[in-house]
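First comes one chain, alone, set out as structure tokens in the form predicted alone.
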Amino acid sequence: MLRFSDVTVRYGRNGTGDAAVRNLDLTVEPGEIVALVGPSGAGKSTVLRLAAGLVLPTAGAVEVLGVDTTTLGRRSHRSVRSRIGSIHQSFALVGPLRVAQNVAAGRLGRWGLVTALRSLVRPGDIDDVRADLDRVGIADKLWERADRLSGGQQQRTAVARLLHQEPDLILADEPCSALDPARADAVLAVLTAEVRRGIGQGSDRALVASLHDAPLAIRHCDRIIGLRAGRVDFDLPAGQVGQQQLGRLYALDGAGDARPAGAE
């Protein structure tokens, strides 16, 4: 699903500026449901814009459902891209638009034109678009304008349309920033029964999500990827993750150890 051999990632003018990852070496296989933790500045949305193909490396190669997305044309890249969900930190709702046109647009990636301007009247799998709005909670939300609702129910509403879309590779940024405890666990749970679901029908999935909240990665997640100034510090099963990790994966610099998010 994913793979990321020896892969560095500069920004700035001509790639000349710090490392955001680095000789970076990464393989998700069909099934995996993966959590990539650790502070911030750490990579980890680096890593989700990689996969999405929103950033290039600037040395080493990463290679999306079997395609090296580096040499992909216009029409190749947009084949693939339709089958990666993503969810932002910014949710990338349209705020006029209907919360029911939002969701909708998940499916944009398999339109033509005239359907997908019809969409913006009104979507004609309604009835689809209402029952994964059911699935995180707010279908009494379906016309309701976008801009008009809370953080947290816009972040459900993007939760909602990468359900609609049924990809392949979910990359899902910060899932549960804008969420309270019992919510972020439901979200969550919602995501990794997608992935199982898919396999269940015989269709291979792979969740990638970056988490701020590690024991909810390790409640949700098969694996966890702790990832520190560019680099993985620790790759392990979500069972052998535990204090003695964490505590290293987050301590300040010369001031001991940082609890991560939610550690107890």
Contents of the next structure:
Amino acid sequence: MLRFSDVTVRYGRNGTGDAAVRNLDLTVEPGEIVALVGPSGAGKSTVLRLAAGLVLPTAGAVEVLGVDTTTLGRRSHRSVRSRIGSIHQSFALVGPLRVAQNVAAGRLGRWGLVTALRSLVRPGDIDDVRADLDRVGIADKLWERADRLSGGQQQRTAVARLLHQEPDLILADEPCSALDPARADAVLAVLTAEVRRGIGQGSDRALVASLHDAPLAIRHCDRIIGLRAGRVDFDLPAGQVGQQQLGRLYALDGAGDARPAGAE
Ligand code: ADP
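Moving on from the form predicted alone, please list the structure of the form predicted in complex with adenosine-5'-diphosphate.
Below is the whole assembly, all chains and molecules, this chain first.
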């Protein structure tokens, strides 16, 4: 699903800034549900942007679904791109369009131009769209303009769009950041169920999510990767992550402002 080989990223002109990610080796296999946790600035978003091909490594290589991300933009890799579903912190909705059209756009990568344009007038698979909105609890917002929704509703619309896409690899950057705790649990449960549903049924799926709320990550994910200053601090099954790991991860370098909820 994902392979990082000795990856370093430096932002800034000509890659001269501090390393946001340093010499990172990481592999994600089909069926894995992985959380990236760590203090603000640890490199979680950068890892997800690398995986999506939105940031290219300054050194090393990133392969997603068997494709080197430096070539992901090629026309011939369109079908690979359509198998990757991302949720960004900005939600990336089209404000003046209806929720239905935004969710339907999840399948844009599979459509030709005519179908895509037609969907602007009326989404074709409206029953599926409604069902995906229902899974995140906002089926009643189907015909609402996206820019009239609250932040949490916009985030859930972005999750519904991802469910509608049915990607093999889900890359979710803080997918619950705008939600209250109960709703965050519900949305993460839907996302992980989507991956688990495919296991053993021939569809190889995986999820990698950054989550600042470490207890939430431990409740829902199978593998927890603790990142600090662009490096892997620990990489453990969720059942083996406790106060010892989290205390160390969040307590260093004056990063106390980003302690996980529930951490002492
Ligand atoms: P996290 O998601 O864990 O908060 P990020 O990946 O966003 O961490 O950031 C890692 C480091 O890279 C931080 O020091 C941050 O300031 C820096 N960084 C992130 N994005 C950019 C950018 N677009 N330009 C310059 N520096 C950036």
